[in-house]
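In structure tokens, the next block holds one chain alone, the form predicted on its own.
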Amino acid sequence: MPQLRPNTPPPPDYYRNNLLRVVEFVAHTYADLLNPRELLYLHSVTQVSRDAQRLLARLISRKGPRIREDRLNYTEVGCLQTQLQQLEQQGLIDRNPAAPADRLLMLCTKDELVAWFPGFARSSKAVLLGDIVTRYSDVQLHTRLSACLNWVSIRQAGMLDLLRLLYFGDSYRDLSAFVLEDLGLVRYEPYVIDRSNRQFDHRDDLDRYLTLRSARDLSHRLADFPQLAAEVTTQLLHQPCETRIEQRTRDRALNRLGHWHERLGELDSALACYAGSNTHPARERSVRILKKTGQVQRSECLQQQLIEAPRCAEEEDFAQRFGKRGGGVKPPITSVRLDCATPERIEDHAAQLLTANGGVALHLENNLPLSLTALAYWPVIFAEVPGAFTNPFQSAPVDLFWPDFARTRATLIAEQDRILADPLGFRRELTSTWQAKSDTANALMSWRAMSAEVLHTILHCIPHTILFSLVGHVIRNLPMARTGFPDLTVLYGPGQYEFVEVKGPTDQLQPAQRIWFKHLTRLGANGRVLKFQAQAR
């Protein structure tokens, strides 16, 4: 039963309860990893009064970091000033804290600035802010504004960041995640969340990850602070990694830094970054740089390693094609001359042509392989793997699209394969899962696209051998399988189908699309490109 109803105020303790749910989970699950200061913070949240907790939950959800007190108006919070004073005494908020002058002035409206800082020419707010900051020091502005209004900010904002990480598995989601479920808009798969499945087992693991994450965040800011590049590169290359999440964080940051150095022509630094990463496209970029700088033998040697032991489908495709004009698999192409201007929705035009004599053309794109894989391997996706599920609001395990997802679940996948290898078992598994899990959140599943009727038609028209091989490929290559599948799945009857990529006059196949056609060819599946040519003049 949904706890919330649209256009209806939530229960008085709704936001408070959600906050306590996060705090109590972290306290129970990670108490042995937290230091005294962090434990004190959790204790402080639980010890303040109910109204103070209600206010704190509301403040956390507000856009900060500074919030005007006169804009705090919550019917469930009694005596606002008393609760603010209590939160301040417990070290949970600061009242009227110092801040850069321009940030404080942003709290004011233009009319307030004119009234509180007379003598300036009336102009736009931006110009007025600039004039005021030029005339007054930060201390003077803080004094003057404190006499006119009061503001608050969350103290120890880093603790909130840590709470989000330990509860949600990242620092991007917040308490609003509860709202979608409580409105009844999302239903999540039930899975075990306890200390045995937590993401971090030791404080050293947590600290190393936080250090890596800090370096990763800095790697996103090199455009503004290019002087950080050398220091961040050195830190990442020498930072040890002992867990999968650490390795993934470092690899992605090193790839980003490698790209940064490459763009600037700092190719030795780029190669060093790529050499430290185990994630695509590190080795591809290294091959290209080595070839570009005349180190042909090293480039060819590394390219051969990619051919013999590719880490992913993208690497394999690149290694087979690089340096070879026209290399790689070329899908069948059917050219059709347009008898009019290029239609706005070229896929719809293609669907009409393909089904002119019967059949149905489904514009599913990647929803076809991903949704079928979700239904086929549901128990694998939501299996109890340490660190995979950290909170009740996940539509997938944390590592769903990590390169080693399938490797860590190889035994589970093999067990599910035995069920799916039988045509009747395959059909039964997919249809029963659709019925049991309908509308349950799964990052691979599109319930809107994969209706019961669409699923039935697919199972009726596409041979089991093709579907079984298709989903088996996807579950083992999820990072690649997210993009590039042909636009249209055209179903004509039992055993009669084709996967059709539609291209307009100026469109070309993308790397991910070439990779998919290569696999479809290996499967013996019916696939082609429908290429429209421009209208004859």
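We call the rigid core the largest set of C-alpha positions that still match within 1.5 Å between the two forms. These numbers come from a predicted model, not from an experiment. Positions refer to the first chain, counted from 1. What changes on going to the form predicted together with the DNA:
- In this overlay on the rigid core, residue 526 has a C-alpha that sits 2 Å or more away from its partner position between the two forms.
- Core-superposed comparison between the two forms: the Cα of residue 504 travels 2 Å or more.
- After superposition on the rigid core, the Cα atom of residue 54 is displaced by less than 2 Å between the two forms.
Just the form predicted on its own so far, so send over the form predicted together with the DNA.
What comes next is one chain alone, with no partners or other molecules.
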């Protein structure tokens, strides 16, 4: 039930109510594991006046970290100064807080800088800013700017990050999720939140997660803090992990650190990182390093382990091919000379070429297998398995991309397969789900790419046996089936179709793409690579 219209003012309490919903959910769900400081923060938010809450909700949605007071024009907030004062007294915002000079100056437009700091050479804003910074100290600039304008910043922004994490289950979404839903742009599956399986059961779980996340963030910015690499490495190697989310976060950070050490030539440290990680591509990297450093026997031994007990498809493919040039299975390749310079995307060029004599080429990539799987197994994906739905606004169960997703739901999948096995049932299930769930958020579904028309053409041209085995493969192997599907789905007519991966002159088939071709062959589907070769001169 959309309650918002674009460019039409929402009810005065709209943004405030969204904020309070977050606060109430967190207070209700996690009261037992929040510390006194955090509880006090929640209390402060609920205690300030209605108008102050309205303003706070607006401030939270602004970019920050510093916001100019003269840019706070909100009709629903009465007496701005009173509310600012109250928010400050409650410790929720700071007014005119100190900050590095260049940051403060960025609050001003270029025209304002010219007016307020006369005597500086007129040039680009960046240069002007640099000139002013070298002339004044941070403190001097603060007093000078305070005479011209006022600004505020949200205090304890970390508290709001925590609120977002506990409400949404991740840190990527924010209060705009409410708006998108209320505008009717996104719908959400009406699942029931599993109150007996919280995302974080004890304070320890939360703390471990936060520690891991900061380590992970650091592993992304090692270039800025190279001196911290060693410390983070040892910390991660000794970090206990209890849940699989923790394990995965830790593994990915370790893989990143390993890669960093590799680039610096610190191969022993790299090996240590990879040894502590249970996730691809840790063992592949180890095989390479061992080979490169002359430890041939250890390298081959590990490679043998990968072949005998691969942890994922990528490992298996790597182990089969490493050291054997031109080894492994190869998809059929058609080579074409690239005669004219093509300003357009190479995939579009290929699409035109392939459909010159009729048919339609769709640039869907992974959207084809994933969206079809979403439609075919919708009830399986949103089945209320214990612990799968712990937060509002989920577009998938927590474990959608975990290796045992399908095992946990084996019975449900088998039931759904009985419907899908029949060609008519398959078609009915997909089209009716499309209509019933249109625009409902599903991590596998791209509603834009898989329009009703596209879906009908696909069902019309690709044989049922192929589609059925394709989605069956995907739902059972989501971690690997998520990437690498060929660029183009080309539909010529009933029973006449092909999946085409387009390659430019310098492009090479990627491991994930090779793996998909392997499975397409096994499933009996038509697939090939269309390679454009540079014009010989």
